[in-house]
Amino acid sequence: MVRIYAVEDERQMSRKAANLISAQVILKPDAVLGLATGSSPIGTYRQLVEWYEKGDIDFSEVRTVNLDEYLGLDGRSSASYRRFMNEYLFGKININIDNTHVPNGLAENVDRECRDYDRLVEELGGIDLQLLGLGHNGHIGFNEPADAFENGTHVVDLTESTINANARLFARREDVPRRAITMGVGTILQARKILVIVSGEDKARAVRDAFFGPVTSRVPASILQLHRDVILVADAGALRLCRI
């Protein structure tokens, strides 16, 4: 089931998403949050930080697991997703950094790292709320269009469109890693609640295909239609091709 909240712009999208996340934490102070990176959640994280600074939300017992990390990047690298999370959220709230988890992009045994990451999610009791963005090609996490859905955490070869989209975060396009570790679709679908945030007319086709088209591994996000509790928060531009 997909519930859609239509908002006017990215600012309202971020505030609505932050409201839903904070409600989860208030309801369950030791909630397990699945978190995302990229440009989409930045406004949401800023809003959460603002509410934390006002004393409206307490992250001291929260546990987090991030969707993905570039393969080959140290967590201290300016382009790593661990660094991103520290900069935009973890370093600005009262979360215990030991309770935050991001795949290890420098793992010596990548297959073992993937298995251990799925085991970690299980040991935490599962994800209460998973935050997702939506790629232009319909990817979620780094689950790219493919012939079949990947179930567990795995290594993926990034498509040219994803590399191009992320190139702005690197000094040169050739510096963008070509591979990443990502939670699989199966791991994502095990979350009790999924929150998808999308803004901008450039994402309109992806929204239409993901939430109003057939379920297909060529549009990875389309499988979210089969989940029992999905919330889509999207602005007018992102929803311009949808009838709601």
Ligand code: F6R
Given for the second form:
Amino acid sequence: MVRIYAVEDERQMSRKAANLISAQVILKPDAVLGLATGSSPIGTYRQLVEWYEKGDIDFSEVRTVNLDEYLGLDGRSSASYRRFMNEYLFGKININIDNTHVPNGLAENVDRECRDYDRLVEELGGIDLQLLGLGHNGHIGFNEPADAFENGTHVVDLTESTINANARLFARREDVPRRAITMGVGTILQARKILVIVSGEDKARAVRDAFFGPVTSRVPASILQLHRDVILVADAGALRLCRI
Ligand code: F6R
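Could you output the structure for the form predicted in complex with the ligand, given that the previous block was the form predicted alone?
All chains and molecules follow, beginning with the one already shown.
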């Protein structure tokens, strides 16, 4: 079931999402949070940092697993998702860095890295709350539109649409890696609660197709309609094509 919180703008979206995440951490201090990168969660992470600084949230026992990482990028490289997480969140709160996990983009044996990542999620006891952004083409994590859903963590070839959308974070478009490691939809769907945040009119079609269209691997996020506990926090622009 998808519950929709319609908010006015990105600021409100971030505040609502941060509220839901902090509620999870307060209820279960050693919660396992599934985290995302990209533009969508930046405001949410800022809000969490602010509340942490005020002494309202304690992350000391929290464990995290990120959705994805580019293949071929060192965790120290400025465009890597590990670096993003350290900069926007982990480096600014009292989380134990050893309890934060991002797929290793430099793994020598990527198949083993994928298997180990799924095992890690299992060993952590599964994800309590998974935060997701939504790609313009309906992707979640880096699960791109395809003929079939992919269950576990796997390597993907990024689509041109995703490469273009992410090129802003690189000096040159040619620098954007063509492949990434991503959690599969099976792993994502096993999260006990899923929180999707979407802002802006440019995502309106993706929101409509994902949450109001048929469930299809051509719109990977549409599979979320089958999960029992999804919250979509979306602003007016993102909901422009939905009648709610
Ligand atoms: C990032 C991720 C992606 C993004 C999506 C939206 O870890 O998994 O699925 O959530 O591409 O990106 P933004 O928020 O930059 O529009």
